[in-house]
Every structure is written in structure tokens, then in C-alpha cells.
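What follows is one chain in C-alpha cells, specifically the form predicted alone.
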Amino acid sequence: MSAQRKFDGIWFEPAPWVNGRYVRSDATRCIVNPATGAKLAEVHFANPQIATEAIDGAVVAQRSWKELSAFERGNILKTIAAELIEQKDKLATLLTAEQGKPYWQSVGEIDYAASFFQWYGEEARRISGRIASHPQRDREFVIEHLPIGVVGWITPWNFPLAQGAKKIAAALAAGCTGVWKPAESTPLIALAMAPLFRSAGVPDGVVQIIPGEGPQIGSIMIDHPEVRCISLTGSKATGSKLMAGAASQIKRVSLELGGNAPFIVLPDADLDFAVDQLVQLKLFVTGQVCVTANRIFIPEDLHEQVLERLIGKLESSKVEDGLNDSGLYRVDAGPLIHSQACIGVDALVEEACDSGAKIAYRYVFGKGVRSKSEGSFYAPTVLSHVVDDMRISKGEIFGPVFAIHTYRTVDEVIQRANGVSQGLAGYVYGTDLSVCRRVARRLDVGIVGVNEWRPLKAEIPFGGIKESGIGSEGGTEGLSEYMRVRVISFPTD
């Protein structure tokens, strides 16, 4: 890529975007896609005086920013979601070269990001506080809701779009501004947001785009005493890390680390509806996804049926490079992020073989598909005969395994569900609802899918429980997260 590049109509510069400008680096790093290895760019990332020059430059902004009317706010997050809309076909072509979901997945992470800035453009301006009474007579309290300062966006790989509009847009809100840090493997849909964010009215320095190395700029975000907030998508392990360098300066964190979904299916679920509601979350990002299907729970008695509904639908997918999907053809799933998600993945495949689990089917790939062997492609397997106590079922697979149990009765498939450490989502499949919900109710996760497989939506907020973070994304809880709370005692007369 050069200075500045058009990909496919987008105009922006692969270095870090501070204080208005693109700014280059000693440092750089080759983005490919990961569905053909071609080179799409080398991109510069920041180093500690880059990070730190737009740490202070957010700093700056955040003084005007902040003192801007909640409409005017808000009419500029509508504007992004306008723009986001407008440029979608060319924004989505960039996603997928880079990430390497289908295209029409793409498609659907530019509509679901521009449905926060939408959402907080909206709420933006039901920000306010309350008067609440004074014990003496001639007094009353104000109680201000005041944006929290600064805030330090790190955001994964897998939607790199999206989860950056979860976190930017509920910030500036609430009158913050911050630095976004995106995944060091997919930069680019990031830093092409830079002109979209100035076309729609964002002043410079209210939203620095800096991608880097993780643990450098993660350290530089808890060392600099105004940055007052930290808000993670990633591992539990960078999770722990931030949480205990964040301790030292009682900074806010809001951390969404990750997920070990069940996937259950009830005695009497419709198995059609069922299959296919789990073929299109499994495969969804090539199941490299928090929120996926993760331990799909079968009645013992229904496992062989499901087993021939499942391989039936899985042979029929296409599996290949999502820029081949167009409105003809379909694409059902891409590559995974690179070579090394498949050799993790395939470990834990084969360790649960060595343990008992076996191989029901996995999907063979058609002519040009670059595979596990010296690519970035997983082939879909079906394993049956999965227990809990094997690796595969205590963490997350990201990949597209489909790891089936079985149970005996609805209270012990409760009691498995909850038998782990992360409490992100859940799912449930029936057609008793009064069963459903007494499920749904009992599971210890933060969203659970009642015959849905994307309940996520703007409108409602995302978090997880136990290891699976603290924090919320999303409706009106979101805007909490970057928003402090200030008493005042006024005497009435």
C-alpha cells in the first residue's frame, strides 16, 4: 500500500491516525488475506511516543468534546451511521479481504455497527440527572451524570468493525473521547474509519486510531494517569493483565473476555430448526466467535438423528474465500484468521480423540482452497462422544468444531451447562416455552437465545459473568460504563 491507497473506493493511509493525521513509524507489519496469503498492506504501528502523543491529544479534545450539547453529539454518531451505510459495500470488501468472513457476513457487521452509532445517537441526548431531597428544608441535591475522561479501546480480530462501534459510540455519547487499539492482524477497516469519522463531523483527536503491538500499548493505556477507563474484547489472560495494571490507578475497566456457550437441545425441539439454527452460528466467522456454539447438548436418544441432520446440512455448505460470495452464490463460511488458529484448533481435536471423542465427519474442500496443511482453512468437523471433562469442552474452540454431548434428563444438562468457568451465553431449543424458560432462567450466562442464534442487538447490553468478564455493551447499561456520577448540595433560595 502506498502513502495514501484506494481499496476498492476507500481512501486512508496504513500508519496510526492521531490529532487529525496519518502518522508513520520505524515499525511496520504485513496484513494478508487470510483466505489467499496475498500481501493487502504494510501497515505502521505505533510506538510508546505515538501512543502517547495521541493519549494527549484525546486528552485535549476531550475538554471541547465533552462541554458539546448531547444533540450535537448525538446528530455526529447518527452521521457515522449514515456514512457507515453509504460506503457498506466498500467498507465490506475491505472486512472480508482482511478478516476473511464471507462477504454478506461483512456485510452484516457494517449494518450491526452502524445500529450503535444509530442507537447512541439517539440516547445521547436522554443523558441527564436528577434533583433528589435534602433533609433540610432550604436544600435540595443535583446528581450530574458526567463522562468518565479518557478511554482506551482494545478490540479483537474477529469483529473488528463492530466491536469498536460497541465502545467508541457509547463514549462519545457520554462526552468521552479515547484511543482505539485494534487487533494487530486486522488494522485496516480501522484506520479507513479515520476520513469517515472526520467527514461525519468528529473533531481531530476525539477518536485516535493507533494499532500496535497489544502488550506495548496496553501498558502505555494503564501507565498514563488519563486514561480513566479501559475497555477490552479479548483473552482472559490480557484481561487479568489489564485489570491488575489498571489496580495501581483505580481505573475503570469494562472487559468482555470470551465464552464456552451450550448450544441445548430439548427432548421435544423441532431437530430441523434446530440443525439449522446451529449450522448458521457454528459456521458464522468460521465459529471464531465469543458467543458460538461452543457444547451442543443432545438428548441421548435423539443423537444419531441429529448427527444425520447436521452432516446432511454441513455438506451441502460451501466453505471457501468469502470474496467469492455474491448475490448469486453464497459463501457459509471462510478461513480462520491464520495458520496457527488451525494448528490450535486441530490440537484439540486430536487430544480429544486420543481421549475417547470421534470423528462423526468433517467436510472436504473443493479445488484452490488453501487448507490447515498450508493455509488458513479448517475443514467443519462433527465430534461425537464428547465428555466434559476433556479440553475441548472447558474453553473455547474457535473454529468450526461442532462438539456434541449427550445428557439424560433437562436437570443434569442445567447442571453440565453451568459446570465451567465462563458464563458468557447460552442457548436453548424446544417447543415448550414454560420448559425454555425454566432453562434459560436456571443457565449462569449473560445472554441466552430462546430458538434465536443472534440474540445480540444495540438496543440491549452484552456482558458476561464469572471469568467471562464485567462490564456491559449496549443499550442503555452501556453508556454506564463511561459515565461518572457527581452530588451537588445546593441551597434552594
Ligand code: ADP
Given for the second form:
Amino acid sequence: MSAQRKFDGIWFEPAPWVNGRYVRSDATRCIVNPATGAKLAEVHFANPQIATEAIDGAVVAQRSWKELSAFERGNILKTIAAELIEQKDKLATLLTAEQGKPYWQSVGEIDYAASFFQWYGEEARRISGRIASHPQRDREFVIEHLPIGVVGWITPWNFPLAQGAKKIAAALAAGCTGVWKPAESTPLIALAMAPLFRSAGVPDGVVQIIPGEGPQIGSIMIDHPEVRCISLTGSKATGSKLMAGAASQIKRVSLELGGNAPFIVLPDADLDFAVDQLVQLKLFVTGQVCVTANRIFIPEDLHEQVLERLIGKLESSKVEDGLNDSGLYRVDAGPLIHSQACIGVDALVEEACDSGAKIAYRYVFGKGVRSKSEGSFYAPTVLSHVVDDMRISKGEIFGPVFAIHTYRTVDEVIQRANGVSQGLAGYVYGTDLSVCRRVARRLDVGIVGVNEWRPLKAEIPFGGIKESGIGSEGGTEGLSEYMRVRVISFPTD
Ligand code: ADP
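Switching from the form predicted alone: structure of the form predicted in complex with adenosine-5'-diphosphate (ADP)?
Expanding to the full complex; the earlier chain stays at the top.
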């Protein structure tokens, strides 16, 4: 299959990448730009035979990949980071065309993805075992930290590059190889990584990239005895299916699932700052982020002041085709991933309104919106009078809907913030930092931003509790997801 030029300056085939080449299959899927409905590519999806070949190839590749020194593996990862930065503009254009997010956010995603390859490139050299004393005088224990084996990486469409980068960088640093299954609607940016991996020195078979149908590829990963870990970022429903399936062969699972983040504005918060940050957080990827503010808690007596500021900000926001974004013209939010997503968000809003919530504001699309009629745009909406027992409060909205709750006391808001089945992220805005710290420490979540809307970085572990998942990505903790321990009891003489 000859290489085709699909996007300006990027060469890749819209087909599974297995053992260092693109392979065609009998099934294809049309990938569209969600801002315009325009067709981007017809992508070949992996069938069971291709998926199995990909796993088998990763098994073979792991034998030599794990034998490289950590220094060598680390250098390859750092080269990937450098190449990502070098090709940032072209990759960002592809990412925006496929996912819909504004161009500046795609640039940010590529920087973010590169930061994981950079961090784990450095961290690879720090993987080490230890020696522990044995109760018997003439023996010692050698504790080895080894790669777990072949991994299945399953990623979603909201950060189609970065979610893969987090998993792949950590796993490769640990000495694992694996098979990456990107989301059905955003396989292009993953496939565009194949030549980049190769030119950075990743041997064939170490990272296999197979677009495909989730349930089909998932069950092949579950059934293949050599896949020792499945790492998913996705929905709770998919997480529980994978966990149940992985149980039959006692495979490790690492799950980053949905959130339901409280955004708590304390009574002494700087409202201009808090609202500015809230709008940035909530419009980021048009609200389609697991750590976005899902429930916005405002002190009862500040409700009107917050609404006024919020509406003012949204009125001047630009929601349009993410490719309109340029250095001189900033787009704040793009479309949702597909029209079905708009229908789902709208149903949540309608249902909330039927139970007493009120639409305090709805964005009016301006002239700048190109082809809005074909794109899957949802107007940013401010919903007031939202209460805890509405469906919109119980799970992810995944759209630009600002669900405003009010509260009377700090104890009450903490209790309500924790009163859901998810526990991923939380946000606290206030001026008295000792109060902020006390509130942050009582939130049952994996990460809290105090006066900060985007605390996630490569250096730190990120992962949820309760139904938000198991395990961590990022930091040294993220590496241990892909490692196992072997202990050898040695005679000392
Ligand atoms: P979302 O609803 O956000 O799309 P999903 O969990 O459905 O979340 O999708 C996230 C990823 O999980 C995608 O790559 C999708 O193809 C994959 N997926 C969906 N169902 C399954 C499944 N049963 N087994 C394995 N992967 C799945």
C-alpha cells in the first residue's frame, strides 16, 4: 500500500498500522469534520485477524524492546517528544479537523502529549529495584521491577492524541509494548503518529495502532492470553465490561472513567477571576472533558452576581469552527463530536427544565460560524435552579452547559460535592487559602485545583476514585501501572 498525502505535510495511511506497515481491511468508516460535516477520510478498521496479528506482533517486539537499556528507551521517548513539537502545527490542524476543538487547544494537546513522552523519557532511567534483608544471615532478597508485558490501550475521542500519549509513554518507558485502539470517530491523529514513532526510533511492532470497533477489539484483547494489562480512558459502562472480561484471565486493568466535578466558589472568592476560570474550564473542548466543572456551586447570596458575570463572558465568546482560530483570532469553543452528542446534552437540559431548572442564558451563534447547519454545534447554556437529584447532576453533561447550584454553608457544599458516585476532579475558588485547603482536603476526588482550572500535568498522578476509575496516569505512579514485581531469594555466598 503506497503512502498517501492526506493532510498538508503529514503522510500516513488511514489504515491499521501493524508491524511497521499500514494494512487494509474489508471494513471502512467515514471520518468527518464535526464542525462542517465534511468527509476527511475513509478509514480501514481492523478486523479480528488484523487485531490478533497486531497483538502477536507486539508480543514478539516486546522481547527485544524490554532488553534495551532504560537509557535507550528513554532517548527514543524524548525523540518522540521533540518530533511532536517540531510537527506541532500540521498535527494540530489534523486534530482540529477531526475532533473539532479550536486550533489553539489542539496545539496545547500536542504540547501536553509531548510532555508525557519527555517526562517518561526521563523517568525511564529511574526505574530500579532494591535489595531487602532476609531473616536468614546467608541470604538476601533482590526485588526486581519488570514490565508487565503487552498492553491494550483504548482511548476516547476528546483528547485523541494526549490520552494515547499518556498511556504509551509510560508503558514504553516500563519496557512494555502494545496495541493502541483509538476511538471510532478520531483515529486519524493516532494513525498519523505511526511514521513519527518510526522516525523517532520506535522498532516495528512496539506500538501497533488499530482503529476498530470498541466491543470487538476489546474482546480480542480480553481473550488474548499475552495481553497482560488493558488501559482504558472511556465511559463507566465500557470500564465495567472490560473489568468483568479481564477477570477471567486475571488481567490488570487501568481505568480512567467519567467524572462529575464540583466547582466550588467560596463566599470570599474573587468572582471575576473565578468566573473567568470557570468559562475557560467549561468551554475547553466544549465541555467534553471528564474533569470539567459538572456541578457549579455558588453561595446563595452571590447567585445573581455570578450569573451576570458568567453571561457577560459567554456573550463575548466565540463558538465556531475550530479551524477559524488563528494567532489573531481566538475561537473559544468548537462543535460537539457528533449530532448525537447534541441530542444527548439537550435531553439532559430539557429533563432538568421539566423538573424546575431554568435556562438563564443561551448563546446566540454569530456570523462567524461557518457551515453551522452541517456541524454538530450546541449553544453554551447557563442553567440555574439545578438541584442534586436531577439526572444532569448525577453524571457527566459532556457539553457546554453551566449547571448552577446554590448552597448556604461550606459544610453543606462539601457534603453535596461528595454525594455522587464519581470522584475524579474538583475545584475550589476562594481568597482565604486556609479555608480553600480545608475544603480541598475533604473532597473525595483524585485531583483538586485550588484557584486553578487545569492542574493536570505529566509530573503528577491523575486518576479517580469510586466509579471514576482505578489506577493513575502520569507521575511515577503512572509507571507502576505497567510494571510487575519479581522477588528472588539469593544465597549471599
Ligand atoms: P464514550 O461514550 O465517551 O465514547 P466509550 O467508553 O464508549 O466512551 O469509548 C471509549 C473507548 O472505548 C473508545 O475507543 C471505544 O471504541 C472503546 N470501547 C467502547 N466499548 C468498548 C468495549 N466493549 N470494549 C472495549 N472498548 C470499548
